[in-house]
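Below you'll find only one chain, the form predicted on its own, shown as C-alpha cells.
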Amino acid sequence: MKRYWLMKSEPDVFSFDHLAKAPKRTTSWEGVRNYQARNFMRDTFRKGDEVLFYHSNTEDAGIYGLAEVVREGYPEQESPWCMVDIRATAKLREPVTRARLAADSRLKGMMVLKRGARLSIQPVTPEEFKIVSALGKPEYL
C-alpha cells in the first residue's frame, strides 16, 4: 500500500532544487537524528511512497516540489540511524506555504500545523497529498 509523507529541510541546507539538480534527482535522506522519523524510514517507507518535501526554517516555510521514494531505508554507515534514497518529481509552480496550508479547512489535520509538531518527517494522508498537489500546481521533470 502506497504511503504519502511529508519530509523537512532547511533550504540553505538542502533545497527542492538541490534535489533537482542532483544526478538522476535522487538523492539519499540522511541526517535525521529523532527515533521516531528514523522508524518511519526504517519501518514504513516503502518503494514508490510519494512525498511532499518542505522547507523548513525560513520565512516563506512550506511545499516546494514532490518525491518519491526510491529505495527503502539502509542503514547510514555503521550507526543505529537509517536513510532512504527519494528523487524529485515534481517543482510546484506556486509553493504551498505554511500560511496557505493553514488557510485551508481541508488540511486542518496536517501534523505540520499543530503546535509542537517538529519531526522532520510526518505522514500525510492521500487526500492531503492530493490537495496540496493540486494547490501547487506541479511542473513533472
Second form
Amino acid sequence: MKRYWLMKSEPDVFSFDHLAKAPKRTTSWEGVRNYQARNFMRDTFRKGDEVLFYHSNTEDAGIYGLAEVVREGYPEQESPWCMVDIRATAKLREPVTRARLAADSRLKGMMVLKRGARLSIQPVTPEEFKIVSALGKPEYL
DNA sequence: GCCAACGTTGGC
DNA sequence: GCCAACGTTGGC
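Since the structure above is the form predicted on its own, I would like to see how the form predicted together with the DNA looks, so please show that one next.
What follows is the whole complex; the chain from before opens it.
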C-alpha cells in the first residue's frame, strides 16, 4: 500500500528548487539523526511512496513541492543511520504555507501543525496529501 | 533573535 | 532507571 510522507528541509540548506535542479531530480536524504525518523525510512518507506516537501525554519514555512521515493532505506556508510532517495515530481505553483494549512479544517490533524512537532519525517494520510497537492496547483516536472 | 518544546546525554 | 542539564528545532 502506498504511503504518504512529509519531509522537512531548511531551504537555506536544501530547498525544493535544489532538488528539482539536482541530477535526475534526485537526492539521498542523508543526515537524519532522529531514531523515529530513521525508523520510518528504514522500515516503512517504500518505492513509489509520495512526499510533501516542507520548508522549515524560514519565513513562509510550508509545502513547496512533491516528490517520490525512488530508493528504499539503505545505510549511511559506517553508521547505524539510514537514508532513502527521493525524486522531485512536481513544483507547487502556489506553495501551501502554514497559514493555508492551518486555515483548512480538513488538515487540522496534520502533525506538522501541532505545537512542538519537531519530527523531520512525518506520515500524512492519503486525503491530506491529495488536499495539499490540489491546493498547491502542481506543475509536474 | 527569542524562547518553548522536545530529544539526548550522563551523573547518580 | 531517574531526571536535570544541555543542545537543537523551528514558529513567531
